[in-house]
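For reference, the chain that follows is the form predicted alone, supplied as structure tokens.
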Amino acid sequence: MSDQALLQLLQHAGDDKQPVLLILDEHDSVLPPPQHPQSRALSNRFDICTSARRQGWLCSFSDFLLTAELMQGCRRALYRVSKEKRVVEHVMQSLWQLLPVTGELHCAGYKGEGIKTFAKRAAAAWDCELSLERGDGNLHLYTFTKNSERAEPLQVGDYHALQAIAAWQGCQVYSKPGVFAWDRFDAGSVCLLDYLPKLLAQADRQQQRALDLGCGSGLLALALAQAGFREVVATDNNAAAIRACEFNLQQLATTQQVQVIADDCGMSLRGNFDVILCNPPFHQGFEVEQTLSDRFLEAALRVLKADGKALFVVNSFIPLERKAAAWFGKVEKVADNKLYKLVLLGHS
């Protein structure tokens, strides 16, 4: 389903007669090739970068790192806000100090994910024209126009910086805005985590394969090289959770194996893995997004080697046992909460 207040963007704010720039998130969309071709983008999803180079696109993939180099040529910005808070005031204001003088900042978004409040509170720091393009139904659409260059940030301190959230097993975690839940760690990864030693009660670690299937921060990924997996291979959708997760996978003094790689839900592994975890997402941008998990599973199925073992922790509510039925020859529940349940997977 396409997302309507990126094509309302679009539409109103793409030009052929002069390139823009323009900034994607998660947002889920069928976007349309550049009207002129010179226009750039750039995304923190790599599926969504990978989908807008394919309709023509100039596309950068990065967690939001805008320079003068991107906005070259441009003095347009067109922006669907993000769903973080942190995240949208980032890449506003990065945007608007890479803007030179007349140039305009183009954003869309609806009511009840902060728009107004974001377009206020940009407006009166910027001391700028800001008008209202569209403002029917909930969908808004602002155009800034930038008069000169003073304004007050709208965030104080560095987006970029990774953070120190807690510890594992004497390791301490990073994170930072953009990632899913970057401030702590994950309910459902720690109800894993309590079930990994009976996993790997009898595995053969030091000749074994491990894979974080949509590896976030990196926390399992952690484990599992701190279990002592020959390799450990995490993979994740989002720029600023490969960032993280290569960060704390680098303080640990090992002669293993462990690779991160920017990926869309596993689609381009290669090779088979003996364990596999995996904490999937089931959220698109603002909207439920069930079908994520059958991409998951998927791309478990295909990797996961004849006697190897896939251990998923979802929402309860979610019915992975299933779908997962339709694929695997082995499903077990082995553990819920009522919050979240594990589901043990295997070929046979």
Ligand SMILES: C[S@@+](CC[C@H](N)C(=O)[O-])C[C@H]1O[C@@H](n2cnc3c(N)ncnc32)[C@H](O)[C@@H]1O
The other form holds:
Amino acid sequence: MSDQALLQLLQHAGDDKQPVLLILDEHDSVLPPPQHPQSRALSNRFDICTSARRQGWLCSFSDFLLTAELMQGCRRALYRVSKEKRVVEHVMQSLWQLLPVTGELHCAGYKGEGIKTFAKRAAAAWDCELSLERGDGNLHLYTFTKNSERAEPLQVGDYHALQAIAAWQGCQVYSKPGVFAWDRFDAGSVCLLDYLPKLLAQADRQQQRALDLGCGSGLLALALAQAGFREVVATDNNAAAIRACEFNLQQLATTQQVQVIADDCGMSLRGNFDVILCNPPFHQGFEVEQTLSDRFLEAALRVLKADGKALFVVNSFIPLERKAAAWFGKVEKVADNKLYKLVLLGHS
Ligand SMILES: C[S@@+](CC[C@H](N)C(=O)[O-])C[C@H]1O[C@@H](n2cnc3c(N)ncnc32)[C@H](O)[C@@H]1O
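To complete the pair, please output the form predicted in complex with the ligand; the form predicted alone was given just before.
What follows is the entire complex, opening with the chain shown before.
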């Protein structure tokens, strides 16, 4: 489903006379092509970036590394606010610093997503003029016009710094804002890891390849590497997750092959895996997104070896078994603690 806030923001502040810088988080939309040939975009999501490029946008992929080069020639920045507070603060703050005096920052979001609070805080921290227009469905479209370089920071701390979260089997795990469950181990993933010794009981891991599909900070990938697989591949759509996962896996000084790949539902993965672990997403931005778990199942089906095993963890109420039964010969619920369940999948 297209994100209407993003489309309305583009209608409201897009420009054919001068280039704009458009910041895209996970809000999904088929964008109209850029109105000005020098307009550009940046996204922290691989799928959104690919789709923007398809529509003719010059789009870079990074964890919101906002640079002067990116802003060069743009007097307008457009941002549909993200879900996470720390991300919004970082993006608004960085865009503000990069905009030239008289430049404009346009931000859009719905009431209930915190946009009013962000606008209030920014107006108090910056020397700016602020105007508000309302769009459909309680959409708030704010325009901040920069009067001078004077500004108080909106955020505390360095958005890009990786932070120690907790240790897993003696190995410190790091994460950062912008990554799923970045300040803790996700309870679903821990539930899956508790079952891992049983899953791997008879595996000849030194000969085998394992995959963490939707790796986040890479806790599952780390456990697979610790378990001694010959090769461990981890993949995610989110640039922040890729960075955290790479960092976490690099800490293990091993001779195993370890690879972290930015990708949309593992579409570029080649070859087959003996073991796949997955804690699939079921939110995209502020929306519940059912089709993502279907796409994760399809990806697992495509890259699972004929005698391989895929273990998914989902909230207990999600009908994963019913969905999986359409594709997999073997579908077995192997644990359920009423909050999370583990579903084991195989070709037969
Ligand atoms: C529920 S989280 C699990 C993260 C991690 N495995 C853990 O256990 O903490 C799901 C992950 O899927 C990623 N994701 C969402 N959409 C994706 C897509 N289209 N392709 C690949 N990964 C995606 C999210 O960025 C997130 O890291």
